[in-house]
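Starting off, we have a lone chain in the form predicted on its own, written out as structure tokens.
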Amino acid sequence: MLRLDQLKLNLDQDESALWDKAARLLRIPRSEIRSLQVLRRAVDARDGLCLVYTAAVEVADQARVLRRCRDRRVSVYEPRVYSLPAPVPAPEIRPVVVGAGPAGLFAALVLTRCGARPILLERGQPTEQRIRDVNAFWSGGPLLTESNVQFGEGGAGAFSDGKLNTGTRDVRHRWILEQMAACGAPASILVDAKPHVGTDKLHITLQNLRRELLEGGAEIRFGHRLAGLHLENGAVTAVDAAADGQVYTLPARQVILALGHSARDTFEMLYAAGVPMEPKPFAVGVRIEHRQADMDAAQYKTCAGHPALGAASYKLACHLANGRSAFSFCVCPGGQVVAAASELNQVVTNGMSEYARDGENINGALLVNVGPEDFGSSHPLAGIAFQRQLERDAFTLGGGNYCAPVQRVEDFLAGRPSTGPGKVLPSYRPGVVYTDLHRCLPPFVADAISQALPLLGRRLAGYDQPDALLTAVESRSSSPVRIPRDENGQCAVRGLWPCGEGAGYAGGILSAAADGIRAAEQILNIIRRDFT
């Protein structure tokens, strides 16, 4: 096959005509085609608004078709296929998997799929318990410890905007969406340059890999938390687990800790067990909520609303004269505030979207870069201390009953409090508390923003207009401690194998995903060893 890259088609074009388009690049008839595949769709807005695809064609004579087209954008097609390691015969001893996020739900899918029998150990709730707790705390009731937006099934990822595009190249990552597909995610994701689920989607391609895991022989105990280990030589020999109330010892020699970025109390009795961790640098700052559509108006001019284009995102960046850096992180269009605490007395913002992001709102954080040097402290764990001091102060100016403090931009950079809304109107459930955020950020954290607005502003129109509304805290971008590990994936407590997020190592649901069934992989090839 032939990949064909920089096909066009304006905005009211459907893409059979990508057929015509891809027989005049390839200087050939039409009938001479015998199949055509889109591999991939984006928008291009900087000649004018289009749609550009990427497609895999099948030609009648391709040896032929390549001697006469030379074109730079028709090459061989090669697809890098990922491909499941060898099965292995069940250990007796089962591989445990610590935390149901991206990381360990593949991990656990690839053990699984592998002949392994995984445990895997959850200590939220399914993902149908989740979201009548989460919904429950967003209506004003009390915040559970155990399931809420940070813990449960899917992790963090559960409750977001859905993404699944990376920065980097894994052969992993197409295999990885084939899988979500395959369980209820928008067929769209294999396509799009910029894919995303939805938080809705997200929960029935959850509950489908479930019932796949349980199929295929894993174990799944919701309601268990990793609550100590047992080492001898240097090595795991076991786990105690937490649920209902009771300890109990789990015998592991292969364990996967895919803890996600808010186990603090997870981190700590690691710590105290002798696990290496080092603080490792992240970033805070606040939600920023616009109208979609100004950002739709400014992105797309008068193509704003075309049912082709979407609800219109944005990524955007600065560095500051005080060496500081201030970033978009995890934008939401069409989406909403959430409450996403996990700890009491703590108030935490993050942001998530349906896969129609049809709202009336977009949001997005406005971070700024924090490290080692800004904790107050040298400990591994200080960036929990560093967050958590936020988190409370976020609770205290918002009121002390989850309510976030909230400021109009304009009067964020005038310094005064704000009074109530502009045309922008709060998403953020149970509620929200004009305020000055000053009063719970840190200082060079509350510069860093008023320098970025205007700035960003200039790079995206009406990013930094009166109206827009900043929300406080974003304080759990990612983690703020990293587990070293060698180049087979384990730390320095030998079974132990560190992954994803809240190790340090991924951001975002795809690549902590592929981070997930690298360790998977290591863990098989000591299974298969063991058996030979």
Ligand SMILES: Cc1cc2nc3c(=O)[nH]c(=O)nc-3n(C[C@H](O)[C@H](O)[C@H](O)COP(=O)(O)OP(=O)(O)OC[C@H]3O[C@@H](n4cnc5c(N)ncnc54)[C@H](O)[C@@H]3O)c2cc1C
Second form
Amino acid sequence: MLRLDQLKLNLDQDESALWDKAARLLRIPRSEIRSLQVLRRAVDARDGLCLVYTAAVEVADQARVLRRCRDRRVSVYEPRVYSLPAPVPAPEIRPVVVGAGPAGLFAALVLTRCGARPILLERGQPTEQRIRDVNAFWSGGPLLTESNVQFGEGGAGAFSDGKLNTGTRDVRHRWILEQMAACGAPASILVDAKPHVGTDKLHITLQNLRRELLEGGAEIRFGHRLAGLHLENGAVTAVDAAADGQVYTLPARQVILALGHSARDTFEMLYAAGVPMEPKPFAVGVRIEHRQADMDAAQYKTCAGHPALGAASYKLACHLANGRSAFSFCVCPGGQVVAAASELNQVVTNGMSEYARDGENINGALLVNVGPEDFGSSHPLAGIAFQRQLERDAFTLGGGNYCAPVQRVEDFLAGRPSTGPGKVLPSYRPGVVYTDLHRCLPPFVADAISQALPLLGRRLAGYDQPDALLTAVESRSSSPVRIPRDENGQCAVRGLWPCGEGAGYAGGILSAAADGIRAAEQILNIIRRDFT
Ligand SMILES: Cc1cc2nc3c(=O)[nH]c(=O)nc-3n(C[C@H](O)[C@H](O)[C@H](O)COP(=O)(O)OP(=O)(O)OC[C@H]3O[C@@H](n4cnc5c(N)ncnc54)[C@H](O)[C@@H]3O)c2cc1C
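The form predicted in complex with this ligand is what I need now, so please give it after the form predicted on its own.
Let us now look at the entire complex, which starts with that chain.
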């Protein structure tokens, strides 16, 4: 097979035109192409809008074609394929995976496929119940501290845009995408340069993944929270789990901690039990919301709305005079701002979209880096205290009933409270309060956002438009702690494998899932070694 890069189609061309493009590039008749598979599809906005493809092409006589066609866009196709570790005999004491987010689910999937029959403890609820709980909260009902946007099957990303791009390269990524597609995620994630699943399709995917785990011999315990550790000679021998108001002990030698960034009580428990931790920088700020049509027009000009393009997204960053930087994060085209708290009396924002990305607004976090020097203490858990304070202040400013404080950009920059919306209507539920966000943001964060808005507006027309809406507070961009690990991924307490976002080593769905798989691979090595 040959790999062909940079095959360009205009927006109105059908993908079948790739065959002619490929034949022309290879300087062969189209009839000599036996098959053509799209590997990657991207929108190129640099040089007039077009779609750029990478394809794998099978030709009748590859050696002859390669001899004749010397073009740097043509190479031999050498796919990198992830191979699952070899199966192991089922261990007498089953490995325990804590957390059913991407890291825990994919760790459990690899353990299951290899015969290790893990037990998966998840404090939250299965997808079906979780959807009901979250919708009730967004409709003005109570916040359930064990079943919300952070906790439950699928983890923090279950109510999200389901973006699956990552800045890192790992052979496991492709395998993860394939498993998700096999479980009901859209097939487009296998080719799109910026793949996304959307909350609606993620929920289907999660339920099918659960079925696959159960059929493979995994045991999943929803509503079971890791509540304690039993250690002997620096190694774990059992864990305590809390469920239905009772605590029970589960023997365990290998425990994957895939806790996510919001398991604050669990971090506190682990720290008290002697698990080393250190504070980690993260970023805080606000969600900014625009009308999708304005962002489409700013980026796609006259082609805005073309079905081949979908809803436009953006990625922005700038350095500020005070030495900090500000950047966009987790942008959700055609989506909504979501209430993402997991503790009582706190307001936390985030964003999600459906697969169609067809909502009225686009939202994204506008964040400023913060580090231990901002936390007011050198304690390893000081970042958590910093987050909690921000979230309590946002709760109070929002009126104390989980409504979020919002402000128009023009008012924020002028330092006066907003009294109502302009042309951008807020999507946050259960509701919003128009106010002055300076009253809940630390001055250095508010100052950085004020500096950043006009700078970013110069990069993307309309980003700092007067009616764009800021919603506070975006405080859970990544984990505020890191659990140090050795080169194999094990922490100083032997038998504990911190991974994913909560361990401080991964960020985002795909990288957390890959990190979970790496932990599973190490545990499989140990199980295999113990049997020989
Ligand atoms: C609203 C939202 C939108 C997002 N959008 C995107 C996106 O589009 N693309 C992207 O790449 N990333 C996105 N993210 C980030 C992404 O979701 C996380 O990076 C990812 O989920 C981290 O995976 P994880 O498995 O490490 O942790 P998590 O997904 O946080 O999962 C941890 C799980 O552990 C469970 N848990 C915690 N403590 C315990 C305990 N003591 N006992 C038992 N279970 C426990 C939790 O209930 C949770 O289910 C989004 C996050 C949010 C909140």
